[in-house]
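Just the one chain here, laid out as structure tokens, in the form predicted alone.
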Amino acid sequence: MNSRDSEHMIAQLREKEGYTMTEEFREADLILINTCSVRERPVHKLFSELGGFNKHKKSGAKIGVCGCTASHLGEEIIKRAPYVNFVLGARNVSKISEVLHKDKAVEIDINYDESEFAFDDFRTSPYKAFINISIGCDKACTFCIVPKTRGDEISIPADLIIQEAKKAVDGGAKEIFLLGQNVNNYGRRFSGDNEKVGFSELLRRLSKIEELKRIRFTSPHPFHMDDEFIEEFARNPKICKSMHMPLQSGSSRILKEMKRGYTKEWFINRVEKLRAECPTVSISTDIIVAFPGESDEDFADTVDVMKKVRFDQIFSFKYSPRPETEAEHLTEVDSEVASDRLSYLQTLNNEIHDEINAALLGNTYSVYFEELIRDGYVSGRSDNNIVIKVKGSEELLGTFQDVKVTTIGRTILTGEILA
């Protein structure tokens, strides 16, 4: 989502203000830092980065801080770093031209409605397109700062999404990536008198775009994974068979404390339904270790879900208290215990991941190539999100090739193109 926000700002600056990109920040007339605030560490990193840019930027260059940290710190950023020229919140991306010409501007209205704003077009990759389908979040997870930085959830009208997808496909993209805090809650609220369309129907409409070959999305919320959604996912051939299901905790008690809206049993039931309908699906997840009050028994429940589900990929972190959240003032789990739990979880994940990958040797996948990497390789992804590289050059970019896996790695597999 931050990547797409950055693309939107670049597009506006190119088309409305005449800016071009540079790889060398010392040459830049404008430096933008687009920030995340889901965890504490990026916030600390921001001010270190700002200091470095200010020290070495050319005379007269402007610095802008954008994104979620901008939303929740606002004027404090300029107080701590007075050389910053403007602050632009995550819900105010369309105001980039406005703040650029107003020194010390702070635009951080989290309920500003950008759902029908027509951004100019810019994409970092010609082969795939990120497309926002909703902004904001209506959930109240006790650990999460996102509703305080991105505001209430509002869906982007379906016809605008389809227009954007068609434009991307006309420009050469064969894959689109739909973005939203809870994508499968799409359609809950629109601005103005727009047609009420749900997520499954949106997927059906997008799949009718003839030259569009693949549809991906993130992140669906387990609470909204009803049978219709799972069945559309399984049966629609254009939807990639890769599902990100944020677990957060395997303990029903902790899930209740987190206000996630589902139980351990519901999550496992949805996984079982998903795999029954779509046996080739790969499943990834997010897990927070050591949420306040997490006992050994609660952690054991998380481990149990890990062993039952056998995720293809996990993103796991120790709990990080965030300002203005319900959990901010709760007593944290001992730091050493938290570290031990995280280490155990990640070791278990590596063992599971290695076993899953070992079984892929010799398999053949249709790979969509989209990136040149070092040592003369080109990489791409299978339908179910396996990253595979082959020897090759840029003529492979943007093409689908049948690839046989010849070498197993933990994060990327190596293969050869079948004649």
The other form holds:
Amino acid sequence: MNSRDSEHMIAQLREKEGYTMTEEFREADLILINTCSVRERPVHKLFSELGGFNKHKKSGAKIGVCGCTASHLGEEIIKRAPYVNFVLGARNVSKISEVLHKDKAVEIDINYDESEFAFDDFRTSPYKAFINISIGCDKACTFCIVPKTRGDEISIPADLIIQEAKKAVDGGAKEIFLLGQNVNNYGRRFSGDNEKVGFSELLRRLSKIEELKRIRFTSPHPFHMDDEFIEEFARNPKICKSMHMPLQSGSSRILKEMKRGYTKEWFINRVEKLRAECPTVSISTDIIVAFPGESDEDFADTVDVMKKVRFDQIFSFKYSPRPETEAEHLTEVDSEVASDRLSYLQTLNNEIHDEINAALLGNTYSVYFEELIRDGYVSGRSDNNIVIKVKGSEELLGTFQDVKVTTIGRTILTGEILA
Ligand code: SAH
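Any chance you could show the form predicted in complex with ligand SAH after that form predicted alone?
Once more the chain from above appears, this time first in line as the rest of the complex follows.
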């Protein structure tokens, strides 16, 4: 989501302000830092990075702080780093041109509605297009700062999304990646008088774009994974068979404390339904360890879900208290216990992951190549999100090739293109 916000800002700056990009920040007239505030660490990093940029920037260059940390710290950023020229919140991206010309501007209104704003075009990759389908988040997860930095959830009108997808496909993209905090809650609220379209219907309409070959999305919320959604996912051949299911915790008690709206049993039931409908699906997840009050038994439930589901990929985090969240003042789990749990989970995940990967040797996948990487390799993904590299160069980019897996690695597999 932040990457797409950056693309939107770059688009406005190029088209409206005549900026171009530079690889070297010492030459830049404008330095934008787009921040995250989901966990505490990136916030600390912001101030140390700002110091470095300020010290080495070209004389007269402006510095802007954007994104979620901008939303939640606002003025304080300028107080702590007075050389910052403006602060622009995650929900105010379209105002980039405005703040650029007002010194010390702070635009962080989380009620500002950008859901129908027509951004200019800029994409980092011509092969894969990120497309926002909603702004904000309507959930009330007690650990999460996102609703406080991105505001209420508003869906972007379906016709705007389809228009954007068509434009990306005309520009050569064969894959689109739909973005939102709860994509499968799409359509619950629009800002204007827009046609009420739900997520499954949006997917059906997008898949009618002929030259579009692949549709991905993130994140769906387990609470909204009803049968219709899972069946559309399984049935629609353009939807990539890779599902992100953010578990957060395997303990029903902790899930309730987190206000996630589902139980351990519901989550496992949804995984079973998904695998029954779609046996090739790969499933990834997010897990928070040591949420306040998490006991050994609660953690054992998370481990149990890990063992039952055998996720293809996990993103795991130690709980980090965030300002203005319900859980902020709850007593934290001892930090050593928290670290032990995190490393236990990651070790278990590596074991599961190695077993899953080992079984892929010799398989053949249709890979969509999108990136040049080191040492003369090109990498891409299978439909079910396995990252595979082959020897090759530019001419492979933007093409689909059948690839046989020849070497297994932990984060990337190596393969050979079949003639
Ligand atoms: N909308 C997504 C969450 C996006 S934030 C959802 O509902 O699942 C991305 C991930 O960051 C979350 O899934 C969660 O695992 C992690 N996260 C969010 N707040 C956190 C916190 N306070 N401490 C640690 N991890 C957190």
